[in-house]
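One chain comes next, on its own, written as structure tokens: the form predicted on its own.
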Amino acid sequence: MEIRPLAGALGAEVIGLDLTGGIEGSAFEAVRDALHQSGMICIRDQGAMTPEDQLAFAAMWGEISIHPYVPSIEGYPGIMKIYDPNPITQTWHSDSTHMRDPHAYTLLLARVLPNVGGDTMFASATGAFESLSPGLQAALRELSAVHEGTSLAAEAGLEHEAVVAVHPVVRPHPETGAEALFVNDNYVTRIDGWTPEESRPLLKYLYGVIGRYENTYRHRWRGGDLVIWDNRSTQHAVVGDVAGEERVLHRVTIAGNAPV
């Protein structure tokens, strides 16, 4: 097994693993450590994985989370079919931060890819926070933000109280201790205790910092790529430039804990 960096800001690729037969404990620890250090990893050449293989590997990362209103693929609870870039997925975000306990990890396996397009952008929320002035860092540590579910949750009939949570604006990583910005343009509606109008200038500035080129990596998918990212230290957004071609990826998310 070889682990190589993909970009200066974040990302690493793992070469030489075959997950169809499982993975030994020492190799898994190396992969997990690489993820915590780099924010996201891509394990190449996993196209032979079955849904059972993907779920078994995902379970090594923690409890598999079942989405409350987007159905799993038939017969495989926990695997969601990702196929249609939309305004929600094209916005910088961390998965399901409107939950009291947002997801810790996401695993996305490429099944069908277009000839061109459909890349996924990743950003280091840790690097974004580190780039801020000490004064702004100190101020942000004192703030929390209100995260609310998108219109899809309402359309599915969920009560508003079930898809709203208040989280710190700055989140220390439970494994590494590194601090990261924990606000995103998909779910955050305001700073807690502020009006939306008062919140908007600060949030807009922070989103701009997250999306700076030096904090990002653009992943060009290859067949069989298994990409894993840490939702506590990164954000992501799909590039919606697929012109009518099929793009299918299988997603599994791992339950996390409430930010502290």
Second form
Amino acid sequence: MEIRPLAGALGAEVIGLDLTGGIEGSAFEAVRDALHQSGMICIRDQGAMTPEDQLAFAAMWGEISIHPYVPSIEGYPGIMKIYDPNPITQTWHSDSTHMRDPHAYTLLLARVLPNVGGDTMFASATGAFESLSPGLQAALRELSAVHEGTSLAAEAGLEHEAVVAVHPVVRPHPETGAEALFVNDNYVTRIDGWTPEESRPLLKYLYGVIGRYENTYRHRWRGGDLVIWDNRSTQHAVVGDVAGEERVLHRVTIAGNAPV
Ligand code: SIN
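Alt. form predicted together with succinic acid (SIN), vs. the form predicted on its own above:
Every chain and every other molecule in the complex is listed next, the one we just looked at coming first.
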């Protein structure tokens, strides 16, 4: 097994691993460490994985989360089908931050890819925070933000209280201790105690920093790619340039803890 960096800011690829027969503890530890250091990893050549293999590997990362309203694929609770880019997946975000305990990890396995288009962008929220001045970093450490579920949650009949959470703007990573910006344009509606209008300029500035080229890596999918990202330290957004071709990825999310 070889682990190689994919970009300066974040990302690594893992070559020479076959997950169809499971994975040994020491190899899993190496992959897990690489993910915590790199924020996102791509394990190449996993096209032979069955849904059972994907669920078994996912379960090694923690408790598999069942989405409250997006159905799983037939027969495999916990595997969600991701297809066309849409306004939610195209906006920089980390997953389900409107939950009290947002997801820790997401595993996305390429099943059907377009010839071109549908790359996924990743950003280091840690690198973004580190690039700020000490003064702004200190000010942000004092703030929390209100995260609210999108209109999809309301349409699915979820009570508003079930899809609103207040999280610190700066989140220390539970494994590495590295601080990351933990605000995103999908779910954050305001800084806690501020109006949306007051919050917007600061949030817009922070989203701009997260999306700076030097904080990002653009993943061009290859058949068999199994990508895993750490929602505590990164954000992602899909590029919405798929022109009428099929794009199917199988997604599993792993439960996390409330940010502190
Ligand atoms: C997602 O936001 O979970 C999906 C990303 C993608 O479609 O590449």
